[in-house]
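Let's start with one chain on its own, the form predicted on its own, as C-alpha cells.
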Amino acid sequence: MTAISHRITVIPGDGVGPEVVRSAVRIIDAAGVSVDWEYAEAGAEVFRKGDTSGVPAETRASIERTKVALKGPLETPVGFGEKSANVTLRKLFETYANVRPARELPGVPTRYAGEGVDLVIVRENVEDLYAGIEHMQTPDVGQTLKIISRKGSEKIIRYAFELAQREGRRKVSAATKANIMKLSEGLFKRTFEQIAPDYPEIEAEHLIIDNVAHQLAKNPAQFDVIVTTNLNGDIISDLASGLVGGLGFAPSGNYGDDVAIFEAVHGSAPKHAGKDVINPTALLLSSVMMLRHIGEADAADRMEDAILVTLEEGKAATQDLVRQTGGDVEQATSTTGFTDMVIANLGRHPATVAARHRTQRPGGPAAPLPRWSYEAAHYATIDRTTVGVDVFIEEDTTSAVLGPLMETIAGPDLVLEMISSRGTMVYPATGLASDDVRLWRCRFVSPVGADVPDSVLLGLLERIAGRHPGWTHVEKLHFFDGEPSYTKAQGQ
C-alpha cells in the first residue's frame, strides 16, 4: 500500500457509468493505491431533481477540495433540455485541455493493425461553439456564437507543445478551418504560428481539419500530436478512436491549472446499463492517466501493463470485441470478468508491446506554462476605430424593397453598404441567387471611414425600431490597428 493517501471525487454517472467506474475503482484499489473516494452526483438524476446545471453544489465542492475527479459518462439530452453536464464540469473548473490518446492496442483487431498508430489529440475544451451561446434570432433562424480567444488558443497550443516535449514526441499538427472562418479559426492558426518557434526541436505544421480527417483515415501513423479547436477535436477524437478499436478503448483527461477530470470518451449507453456487458477499457486507461497525474507512476505502469496483458492474451473479450471478430456474443466476457482478469494480471508485463515506463505518458504532470503573452499593456497600444454596424432585421420582404428603405433610414452619418442573407450579398443586386429566410443583415458604415460614436449607432437603431418586428441583433464593426475586424459577405 502506498504511503500517500489521495482524495479523489468519483462520479458514477449514468447508464453504464456505475459499472465502468466500479471496475476502475476496484483495480486502482487492487494496485495498492491508497484513495479516499468521495462519491458525488452529476447528470441525469440531478436534472430530474430539478437542478438545471446537472452538477449540484455538493459535487462542485467535492471537486474543489480534491482537485481530481474520476467520472463515468453522463447522459445529455439531444436537441432539447438543459446544457450538457459534461461540458458544465469542464467549464466550471476551466479544464481547458482535453487530452485524448489513440494508440494501437494488442489483441484489438483494427484495419490499421501493425501500422504503429500512437497519437494524441489535444482539444481546446471550454470555448468555440461549446461556449453554448445560442439565440433564436427569429422563430425560424437559430444562431450559435463561435468564441475563439487568443488567450484560449495560446493556452491549449502551449499545452500541446509542452506535452510533446515531455513525451519525446516529434511533431505537433494544428488542425483548423481557417480557410473559411478566417477570423475565429484563423486566430487559432495565427497563434499556433506565433508559438511554434518557441519549440524549435518539434516539427510544427498546420493542416485544414477536413484534410486531417482524410489523412487520419488514409495514414494515421503520420500523426504525433494534433492540437485543435473544440468542435474539431470532439469529432476527430472519435474518429481516432475508431482507428484503434472503437470508443470502448478511448480514454481522456481534462486538465486545468488546478483541477483534472478523467473520463471515457464514450457515452452512457443506456441500453446496456445494468447488464454487466460493457467494455471498461476506456475508463481503465483514463484511470491510468489519472494515476500518472497524481504522481502514482508505478501504480499507473502496473495497471496499464495488466490491461495490455489482458487484451494481448485474448482470454477476456467483451461483447464489442467479440462482435468485431464475428464471434458468439453469448460467450463474451462480462465487465466484472474482465475486471477480475486485469486484477489477476497486475504485476505482469505484455510480451508484444514495447515498454513505455519511465517516460511521461499522456496525462502526466505538466510543467507550468509560460504566462499568457497578451497582458493589459499590450491591449493599451491597440488603435481602435468603430466604422459602422451590422444590424440584423427580421422582415417579410425582399432585398429589392428593403434596400432603398434602409438607405433612407441610414441618416446623414452612415450609408448602407450592403444587405446579405445567410452571408450572401443580395443588395445591391449581384445576380447571385439566395433563398431568403426573413432575416437580413444590413451593414451601415461611415462613408469616409471615420470613427462612429455610439450616439449615431443608437439613433440608427431607434429609427429601425419603429418597424415591425424590427432589429433582432447588432454587431459593431471595428478596425484594430488599421485592419478590419469583420468579414465581407459572399459576392461583396
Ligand code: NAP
Contents of the next structure:
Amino acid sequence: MTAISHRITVIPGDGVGPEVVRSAVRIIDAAGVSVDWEYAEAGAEVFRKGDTSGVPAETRASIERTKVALKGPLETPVGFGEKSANVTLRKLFETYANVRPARELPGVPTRYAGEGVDLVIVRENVEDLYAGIEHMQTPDVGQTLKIISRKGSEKIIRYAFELAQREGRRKVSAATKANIMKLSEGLFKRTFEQIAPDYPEIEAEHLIIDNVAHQLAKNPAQFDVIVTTNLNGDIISDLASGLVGGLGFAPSGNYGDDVAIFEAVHGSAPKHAGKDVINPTALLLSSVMMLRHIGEADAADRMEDAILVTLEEGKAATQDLVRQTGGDVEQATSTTGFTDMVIANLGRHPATVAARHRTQRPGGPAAPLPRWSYEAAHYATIDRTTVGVDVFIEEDTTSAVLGPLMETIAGPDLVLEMISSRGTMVYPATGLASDDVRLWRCRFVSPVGADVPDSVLLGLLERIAGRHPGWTHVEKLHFFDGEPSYTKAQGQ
Ligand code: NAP
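For comparison with the form predicted on its own, kindly provide the form predicted in complex with this ligand.
Let's see the whole complex now, leading with the same chain.
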C-alpha cells in the first residue's frame, strides 16, 4: 500500500466545478502523487442551507488542517444577496497573492500565436474594493470603500519581485490608477517605487491601468510580471486569459503565508454544467501550480507536459477550442475524454514547448515569504494633526441654501470650507454644472489650521443632528507628518 504523503482539501464547487475538479483529481492520482483528498463544501448549496458565509466551519477546519485547497468555481449572486464565498475563502486565510499566469499554449490558436506571450499577473487579493465594506449612504447613493494599505501593497509588490527573481523574469510592471485615486492607488505606486530598488537586476516600470489594457491588446509579449491592485487585477487577468485562448485555459493560485488555494480563473459557467463538455485545462494548470507548491515538482512537470502534449497534438479538443479552430462542435471531445487523453499522455514530452519546470511560489514551499518591514514603533513617530472633518449630509435642498446654513452651524472653532456633490465643489459656487443627488459633503476646517479636538467635532455633529434625514457619514481630516490625508474636491 502507498503511504499517504499529502492532505489536500478539495471543494468541487458549483456549476461545472465538480466536472473539472474530478478531471484534476483523476490526473493527479494517475500521475502517482499520493494524496488524501478531504472533500469539503462551499458556495451555492451552502447558502441554500442557510449558512450566510457560504463557507461552513468544517470546510474552514479542513483547510486549516491541510493548508492547501483545490477548488471548483463558486456561484455568487450578482448585485444582491450574500457575499462571494470565493472572496470570503481568500480573505479568511489571508491568501494575499493571486497569481494568474497567461502563457501561449500549443494547439490553441489566438491572434497572438507565435508572439511568445508568457506573463504572470500578480493581483493583490484581499484589499481594495473587495474589502467588501459597502453602505447605502442614502436610499439612492451606494458606497464601497476602497481600502489600500502600505502593508498590503508592500507584501504583494515584494511577492511579485520575488516571483520574478525565482522564475528568471526580467521585468515587473506596476499597474495602477494613481492618476485619479492618488491616495489609494497612489500609495500602491509609491510603495512600488520604494521597493523596486531592492531588486536592481529586475526592470521596474509603472503604467496606468487603462494603458495596460491597451498595451495588452496591442503587444502582450512586452509584459513579464504585472503587479496590481485587486479590481485592476481581476479585470486584466480575464483580459490576459483572452489573449491565450480564453477562460478555459487560465489557471490561478491564491497564496498566503500559511495557506494556498488553487482554482481556475473562470466561474461556474452554469449553462455548461453537468453536460461533460467543459474544458478542464484551466483547473488542470492550476493543479500543476499546486503540485509545485507542495513540492511535487516532478509530478507537476509530468502533468504539465501531458497537458501540453494533448493540446499540441490536437487529438482531443473540447467545444471551446473547436469553436476557435472552426471545427464541428458535435465532434468535440468531452471533459472525460480530454482527461483520459491527458492521463494517456503522462510520461510524454511536448515537441514544441518546454514545461515551465519552475516553482510558482517564490522561494519554494518551504521558504518564508517576505515580511512586512514596518515596526509598530514607526507609527508612534508620525506627527498627526486633525484639521477638520467632512460630514456627508442627506438633504433635499440646494447648495445655495445649504451653504449659508452650514456656515452658521460651523461654530467658532470651525469654518465651512466647501460643499461638494459626488466630489465636485458646488459651494462656494464655481459655475460647474454638477447635478445633485440629495447627498452633500460639507468640509469643515479649523480657520487657523489648529489641531481640532474630538469635542469640537462632536459639538458640530450635535448641531447638525437635528436636521432630517441628516448626516450619514463622517470622515476626519488629518495631516500626517505635515502631509494632508485627504484630497481636494474637483474644482476646488
Ligand atoms: P464564467 O462562469 O466564467 O463563464 C462565462 C463563460 O466563459 C462561459 O459561458 C463560457 O463561454 C466560458 N467559460 C468559462 N469557463 C470555461 C471553461 N472551463 N471552458 C470553456 N469555456 C469556459 O462567468 P459567469 O457566467 O460570469 O459567472 C458564473 C458564476 O460564476 C457567477 O455566479 C460568478 O459569480 C461565478 N464566478 C466564480 C468564480 C470563482 O469561483 N473563482 C470566478 C468567476 C465567476 P461560452 O458561453 O462562450 O461557452
